[in-house]
Each structure stands twice: as structure tokens, then as C-alpha cells.
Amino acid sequence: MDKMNHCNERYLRQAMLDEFANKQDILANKKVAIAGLGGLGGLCSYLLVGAGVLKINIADSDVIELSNIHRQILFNQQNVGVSKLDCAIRELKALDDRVQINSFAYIDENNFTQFSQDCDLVLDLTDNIETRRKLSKLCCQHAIDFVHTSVAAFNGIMIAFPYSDRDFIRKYGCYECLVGDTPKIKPQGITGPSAAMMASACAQLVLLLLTGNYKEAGKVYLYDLKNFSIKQAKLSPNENCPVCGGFHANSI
């Protein structure tokens, strides 16, 4: 089977959807940076590569623990004690050996430019609010689009922040506007299906964003995974926000 026919067969069912018809070349040339390879990031990265996103940067500093296995599907019990990065690269390459992967053990102000270089989106799929706030701030400062997804117990949240559009920031604010002085949250329980549901929703949103099929702005998606309901809320800016407040002042 020649290369062209192989690719056509790989994406046959996806390409049957109007939103993705004739979009494989677009997806193959998009680049996404993913922070966090746990219950959300592992499955989300797998779904994106499976859909044809073949340029990704991934970041995670953890090693695999036995308590991860029930929800982090890239890993199994034989991988306990091994770097999540190493296992993720192995599994993603096994899914599609064409994928180009750059890996990072951590992200800070010094290597963020390298982590996000040429990326169309940065995905925050981490498990702590300090990292989320730092990533959002850096994306806002560098005008890089940012998607945040998280889940705790049966509650999930998902938001797209197109920071490359400064008008969006003036109208809707940033992640810091949303969380404000939210205190550090203690670890909560979670099931594998809850993590998988939010990871899948995030991957779907990212695919729509990358192909230009998502036009909604400023929406917060709130998931009740126990009762199978989704609510929507609107983002609103904080004119005194320490991250994006200057944009609002400039719009007066």
C-alpha cells in the first residue's frame, strides 16, 4: 500500500465528517504543546496524535506511580518508577511513527519560549493551580493561544483562551481573571472515566480550534460528570488583573 492510500485509510472515518474533510494536511502541520501527561494529558495527547496532529511538545517531571495506573492510560504496572515522558514518547511513536516529539522535564520562564516555539496552542492539563497560572501568564505575555482543562472528583472545567487575539483579552480577560485568589486545592478523588471524559472533550475542542471549526469565544464549560450535565458560563475580565489588566486600561 502506497503512502497516500495508507494515510487516506488511516483517517477514513474522521474525514467523513464535514468539519474534518480535507483537513489532514492542516492537522499534520499544526503544532501543539502539552503540559502534563497524567489522566488528562496522556489520553489527550494520544487522541490528538491519532487524529493526525503530528508535531507536539510534551512536558512532565513525574515518574509513574501505582496510584496513577487506574486513570493514566498510556502507562501500565510494568512502568511504575519510569519517567512519564519516556513512556509517553514510546506509546505515541507506536501509535504513529511519523509524530515529531520534543520533551521537557519542566517549564519555567527560561525555557517557555523553546517549549512553545512555533506552537499553535499550549494545553494546560496539569494538576496544580500554581503551574496553571504560570502557564496562562506566559501564554498571555507571548500572545499564544491557551486551553485549560482540569478535573477533580466528578467536576470538570474546560476553557479556550485565544490570547493571540488581544480583543478577546479586552472583552473576556484571562485565566487569572477567572481564578483570582483561589486558594491551593487539596487533592481529591477521581475515577478513570472522569479523567477520560475530560481528556476526550479537550481533544475534541483542540481539533475544532486547529481546523477553524470553533467560533465560540469566552465560554467556560462546566461538567458534572456524575449527573452527566454540562453548563456554560461567560468569562469576564478583571480590569485590575495583574496579568492582563494593562490590556483593559489600553482599551479605554
Given for the second form:
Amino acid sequence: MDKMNHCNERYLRQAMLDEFANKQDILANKKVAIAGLGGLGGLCSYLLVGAGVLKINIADSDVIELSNIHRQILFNQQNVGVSKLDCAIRELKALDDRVQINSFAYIDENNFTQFSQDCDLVLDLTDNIETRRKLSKLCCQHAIDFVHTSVAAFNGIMIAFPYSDRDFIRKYGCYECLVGDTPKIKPQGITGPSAAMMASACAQLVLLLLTGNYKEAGKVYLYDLKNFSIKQAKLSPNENCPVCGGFHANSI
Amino acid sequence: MQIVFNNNRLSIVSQLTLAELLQQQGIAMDAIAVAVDNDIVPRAKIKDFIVQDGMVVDVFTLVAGG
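I've shown you the form predicted alone. Could you give me the structure of the form predicted together with its partner chain?
Below: every chain and molecule of the assembly, starting with the one above.
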């Protein structure tokens, strides 16, 4: 089978959907930066590469622990003690050996430009609010579109922040407006399926965004993963926000 | 004055702020987001936001895990 037919067959069922017909070249040329390779980032990266997103940057500093593998499905018990980055790269390349991956052991102000270079989206799939606030701030400052997904216990949150659109920020604010003075959140319990549901929701949102099929603005999706309900609300800006407040100064 | 609070009808006094309403309902401000009529109220505005008659108030848990 030649390479073209092989690719057509790989995405056959996805391309049957109107939203994804003739979109494989677009997806193959998009680049996504994924922060965090835990319960969200591992499966999300796998679904994105599987769907044909073939340029990704990934970041995580952790090694795999036995307590991870009930929900972090890229990893198994043979991988305990191994770097999540190394293991994820191996699994993603096994899924599709065409994928181009740059890996980062950490993200900070000094390497953020490198981490987000040429990326269409940065995905915040990290595991604590402090890192999430820093990442959102960097994306807002650098006008890079940002997708937030988080999960703990039976609650999930998903939001797209297209920070490259300054009108969006004026109208809806940023992640900092939402979380404001929230104190450090203690780790909570979680099931594998809860993490997987939110990882899948995030991957779906990213695919819709990358293919121009997501038209909503400012929506917060609030998942109740125990009672299987999703509520929606609209973001509102805090005009005095320390991160995006400057963009509201001249708004009407 | 009547509002809907987390899907339940509730009678409240006038000029109550969201922060006071949450306190009355025994909800700590730690890790929550509040929506009024489906619009999120930024946390910085909760202490000054006056609840009006007929408003629908929903409290959500903020999570940060991954």
C-alpha cells in the first residue's frame, strides 16, 4: 500500500465527519504545546497524535509512580521510575512515527518562548493552580491561544482562551479573572475514567479549534462526572485583573 | 426577595452581597466559582456584588488537578 493510501486509511472514519473531511493536511501542519503528561496530558496527547496532529511540544518534569498508572494510560507498571517524557515520546512515536516531538523538562519565563514557538495552542494540563496561573499569564502576555482543562474528584472544568484575540480578553477576561485569589488547592482523589473523560473532552475541543469548527466564545464547561451533567457559564472580566487588566483600560 | 440558589428557591433580604449569601449558606470561598444568571462573577467582585430579586446563583467547585 502506498503512503497516500495508508494515510487515507488511517483517518478514514474521522474524515467521514463533515467537520473533518479534507482536514488532515491542516491538522498535520498544526503545532500544539502540551504542559503536563499526567491523567489529562497523556491521553490527550495520544488522541491528538492519533487524530493527525503531528507537531507537538510536551513538558513534564515527573517520573512515573505506581500511583499514577490507574489513570495515566500511556504508562504501565514496567515504566515505574522512568521519565514521563521519555515514555510518552516512545508511545506517541509508536502510534505514529511521523510525529515531531520537542520535549521540555520544565517551563518557566526563560524557556516559554521556545516551548510555545510556532504553536497554534498551548494546552494547560498541569496539576496545580500555581503552575496554571503562571502558564496562563505567559500565554496572555505573548498573545498565544490557551486551553485550560482540569479535573479532580468528580469535577472537571474546560475553557478555551483565545488570547491572540484582544477583543476576547476585553470581553471575557483571562484565567486569572476566574480564579483570582483562590488559595492553593489540596490534591483530591480521582478515578481513571474521570481523568480520561476530561482528557477526551480537551482533545475534542482542540481538534475542533484547530479545524475551525469551534465557534463559541467565553464559555466555561463545568462537568459533573458523577451525575454525568455539563453546565455552561460565560466568563466575565475583572477590569482590575493583575494579568489582563491593562487590556480593559480603554474598553467601552 | 426570591432567588434561585444552586437549583433551590431561596428567600433573602435585600442588599445582600454574594459574599454574604455564600457565608449564610455555609460555603467557604476557598476554591469556588460563582455564576449569576449563567455569567461567572470574577472572584474579585464577589464581595461587592449585590444579589437582586429573581437572580439565579450557581456555585461551582474550582479544580486544578491534571
